[in-house]
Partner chain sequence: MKKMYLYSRYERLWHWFQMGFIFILMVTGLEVNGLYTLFGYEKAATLHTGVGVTWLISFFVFVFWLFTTGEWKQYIPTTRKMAEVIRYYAIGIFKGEPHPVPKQMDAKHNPLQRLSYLILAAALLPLMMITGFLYWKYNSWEAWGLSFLTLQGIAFVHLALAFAVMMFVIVHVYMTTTGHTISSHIKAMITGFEEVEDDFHSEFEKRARQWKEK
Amino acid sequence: METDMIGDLSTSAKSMGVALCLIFLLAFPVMGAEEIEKKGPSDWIMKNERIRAGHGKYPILKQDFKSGDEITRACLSCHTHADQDFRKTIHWTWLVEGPDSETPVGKSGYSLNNFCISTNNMNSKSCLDCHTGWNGKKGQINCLSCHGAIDFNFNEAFEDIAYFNGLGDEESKVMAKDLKQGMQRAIEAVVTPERKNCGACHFKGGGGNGVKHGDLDTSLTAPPRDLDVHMSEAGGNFACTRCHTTQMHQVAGRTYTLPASTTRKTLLDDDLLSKITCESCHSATPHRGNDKLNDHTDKVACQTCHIPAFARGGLPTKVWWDWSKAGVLKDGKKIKTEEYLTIKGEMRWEKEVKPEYYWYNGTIRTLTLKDDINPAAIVKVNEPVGDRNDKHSRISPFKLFRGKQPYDTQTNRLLAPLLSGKEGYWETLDWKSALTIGMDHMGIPFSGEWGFVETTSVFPTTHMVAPAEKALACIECHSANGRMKKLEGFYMPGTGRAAWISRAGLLMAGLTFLGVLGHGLLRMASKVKRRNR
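Structure of the chain above on its own, please, the form predicted alone.
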């Protein structure tokens, strides 16, 4: 009897729990979400939609804001932990752990590149345009840089509103009011990060649209399916965060000193894992009914076949930047053409660029301003880590960028000139001054003697993913002059030949031809002989 009562209570408790869960799931999609109508939990989950609170209803966002910092303080009144979480991320610090405690790497550390070279410890004004604060790393974070649906220049608006209000006339007051209303709409239009939010910096890094990475430019804001099957509305219609998953504002995908991902599990193995690798969703056997293609996945990255070229969206990407030729004036004025800028030097651009291929385990090895170089050789500012004997390495596609940049001829180390601002090279065209000030910001001595050295850098090619029908054909790699011809140390069918096998094959083909010819002649002779009888 007692056992039956316990069983009845247990069944009742389970039934009540199931009922409460169903009530919660049915109510959840409509809590604070005017945009999601008549959709069940499965629709919400499958389509990866987010519930968006109606921020226009919150009185705290209807203040007469005088600065960006005031806007952020209003955001933090509800999102109380966002600030402390975000300030630990690379999007705020521009730093990651380096080879030792004295050598932090990242944009505000001792890292450098062969584009705009360095942020000079965040003293380069132009670089700060992409920082996620209202005023660099000073003051509050700018929540709306990632969560604002409307592109609005807040800092300019604050100045204009103060100016128009200061004039005091009715027309100026109307203009100030219009600006305030536009600002209010922008403050209330809060979203989860969309492609245009991420792209505001990542599409235009390195000084312009598509300049740096080649597989990232504004064509991905609304791409056709052939350009990117994941981001296209006709494909997956993914936001960046669909793959670059986020926990506590930490965004998956950086490769400065650690792999972007330390696992190749699928969501079936662990539904909470970071979704940054192709295998996360597609598994290691993505080709249904094609075991031969699946045999490649332990050595060849998915991107190698599915990104046949980058800069495919109609926009060119920069492939060469020679700083040594900067500084030339014409009639006393700065030159500005597609191939040459007085303040930047000589440049080359390309579209539809075939990637370079390297063994890659997910980590990029990068130089710092403290590392010695050999100026007699081409200096690798960074390079992929991996080899064919490493089980974590795959043959992967990269943009290989080439250029020339300054180095200290006495210490044989690369230099970081200050480029932007009143004292920067772009204003003064004085290399010695720009290098002296730039290295002073970095806290590293400069001998005062400089030259220019040829350098290379690499960028993993992971976007602009083509659909299956546009992927590489086998012959693109399996041929003597195929895409993998620079990779050595292993045999790939169709790419090489042995001289004795070729000669033996020609001999056999020749003998076969002679045999067939002889047989045919004998048949003809026999036929003629029969006719003459």
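Right, the form predicted alone is done; let's see the coordinates for the form predicted together with the partner chain.
Here you get just the chain by itself.
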């Protein structure tokens, strides 16, 4: 009897516990937007250490905004210099100085890649999703694209609110009010950029999650410690801006033409360093009690050992993109699988990719649409600049991205097709018109003849820094088939690069052994002979 009762009790206690857990889970769902909804933005905002001003208290932000530009004007009424500063940055211009004054590079310049190739002077509509304006370079900057804590589609909301209000019935008015409230919360939740803010574009470069960089994808929004020791909450909980320091909206760290770091200073040398590198905090001798590891830092970048592989967050990265295979329809319909897209061609994806290693001084040399190429060889759309004899170059890890893309068979130059929009290839599947219109936007003549050439591009692997205990073991490089195998012209222990000396030495030693063996056998034989006498 008693045992039964206890049994009943424990069962009911269990089910109550489960129920309580469920209620608890339902009442307090995921942190973030839902939490804000419950507690109101200002409460949440005051608890967010990255916000030190409660924007919910500013009357100027409590307006009936009709467009993004109006929101920005409200922002600028206090942040009076933000606009003029921001418009000088690459995040706005998508341009940096190129090889000559006529040939600026950058996303809206003459440089290109082997993903979506070019923005066609910002005429390819889908590229503009990532521009920091409300409507390209026309009109105001969009402060909230980087400073908004809540992901909210303002342009869509403005249209919908106007539509619902236009309908005029009660239900629609409620819908419009709800939308307006959501928008208000999004406007007031202003932060210094968090990982997901930068990630909204940089995690999804190349048209999707993790596509482009390999060391940047949404797994870094809340990474576990093993994935990124600095950005994980268990580690440093760094926002991107912790290292990509910012002065007057200039974010440090680009690699187009300027070396990512020209000086190897620590914050002890210069506490106002504008570019935070590994060495800024860790110094050039970061390995305590291991001088041999410290001896590497003159020639080997920290990332080389401390990022054993990229795309480690469970998401794959694209490693191959063959545009020449695009355009194939199945039963008159566009194919859309992971390996093949009618509008894009053939793709290959990989996870946990071992990087390629090159000498690198921090600069990436990029090809432009005006450069002649040799279509008989694999064309380097961009490549790391560096040399083993250069003091500023170190062996660094890269994602090498390969693919095939169109080029002008008459001029031997790479081509920039227009992809998105009504006239773009993705709509028309017509290379000739897409290439003609695309090159027209760039102001470069197109002969009308095109072919496809294999190309490579590189991305410096610098994120996804593993904890020290997960860094590469010595033998990963110091072995005959080590990771540095493709780097030549220098001696490296453990690689057997001076193998002929070893062979010669072993041969000599072997002959010596045979010599003494023969001598010994002769001695034995002669002794036996003498004894028999």
